[in-house]
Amino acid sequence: MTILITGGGSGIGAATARRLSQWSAVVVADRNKAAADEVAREIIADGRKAFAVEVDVSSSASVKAMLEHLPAEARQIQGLFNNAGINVRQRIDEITEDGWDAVIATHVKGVLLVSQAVLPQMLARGRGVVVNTASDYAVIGVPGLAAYCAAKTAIYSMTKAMAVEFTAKGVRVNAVGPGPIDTPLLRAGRSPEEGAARLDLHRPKIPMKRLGRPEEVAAVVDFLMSDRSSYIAGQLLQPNGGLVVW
């Protein structure tokens, strides 16, 4: 078995990418081809099997190439993640058409484009997972975060509307929605003191009173990627310490 996971240089995808290969290969792909190498290494070190790749999922050239780059071995995706993302932090009266087509490109058309590469021999095999990271903001407003929100939000719908499509075909969808979780990407666009300032104003809205750690997300995502959910289908599974209940 092989699984692909977009974002997988670092963050939740890294974390994920280390737990999935204690019972898969796993491909990790990411823009940052040497942050995706260094991950790739360190799960080989351990006597499991990974394969490293480049890739920018906004673009369907790269998509492709990321495919015909893989070994043979490493082409027959049974799991996908579709994890990777970028964050604009502007209101949306601020931000500019540049940075909304970035961040919707990046989220919404990658999860598209990996999909559209890798369904083909999931339905094929009657068997497949696709697990897509939305957010705890897919269903709340955040002020500066529009388009984060806005991605995530599309992201869900299109987790809901694929689940509907391929459930029958033997291909599980799902999403997973993290609150706020103690990665790099949270932390970008930030000075160190911004950043850490940033944190201190989330603990204290946080049930459990602290940020949540990547490899806690990648234990849903291990979850939902794994028999133990075979009948769970279409949901937006959300490790968020209790931030957001709806």
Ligand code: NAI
Second form
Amino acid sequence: MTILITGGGSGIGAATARRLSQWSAVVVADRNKAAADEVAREIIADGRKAFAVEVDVSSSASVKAMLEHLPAEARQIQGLFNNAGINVRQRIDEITEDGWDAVIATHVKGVLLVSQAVLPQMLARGRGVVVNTASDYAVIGVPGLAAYCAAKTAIYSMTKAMAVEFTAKGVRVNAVGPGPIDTPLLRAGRSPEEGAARLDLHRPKIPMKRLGRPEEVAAVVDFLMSDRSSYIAGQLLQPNGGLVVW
Ligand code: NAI
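Same protein, the form predicted together with this ligand this time rather than the form predicted alone?
Full complex below, order starting with the chain above.
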């Protein structure tokens, strides 16, 4: 069994690669090759199987090259975690075209391109699992994050569309929708002081009064990837400390 993890070089992707490597070979794919190498090295040092590969998920040429660069044994992919992501903090009235395009291309086009690259072999086998990283922000509005919210809602929607298309063909598709998780992405674009002040403001609103850990999202992805979730398809599972409850 091999599971491909995009954005595997950091945060949620890295924690998930470490966890899934306990029962599967993992491909750690990231645009930051040094970070992917480091995660793969760590997993291999623990006696498990990992491959690091560079990819820009927003580029079809790069996604194609990623698969070509993998050794043959790592190209048989039974599980896909579409997780690579970025954030651009700009309100809808101020967001630049470049900022919008980068967020939508990384998240929405990224899920499309990597899924397109991997799904054919899953469908040919009549078996496979896909987990897409959405967010709480797929279902709530957040000030200053228009592109990110749009991208995450699109990923949630794509997850449902993919589930409707592929469940009967043996490929289960679900989404994980994390709340605030302590990773570099949460602090991106802010000084350490600004980041800390912002989080202090938000922490009291979280019923568990703390940020989540990447490992707590990895545990959910592990469940969705495994046969323990064999009757779950097209769902958004939200590890968020109780922050968003309907
Ligand atoms: P992170 O910044 O720690 O990791 C993201 C990884 O994605 C990085 O290693 C980065 O190099 C990689 N990446 C970015 N663009 C890429 C591209 N075009 N091609 C390949 N790799 C690319 O962030 P984190 O928090 O681990 O984020 C992972 C996913 O979780 C993202 O989709 C993010 O939107 C989502 N998420 C994060 C939350 C949080 O609070 N940290 C909350 C909800 C969702």
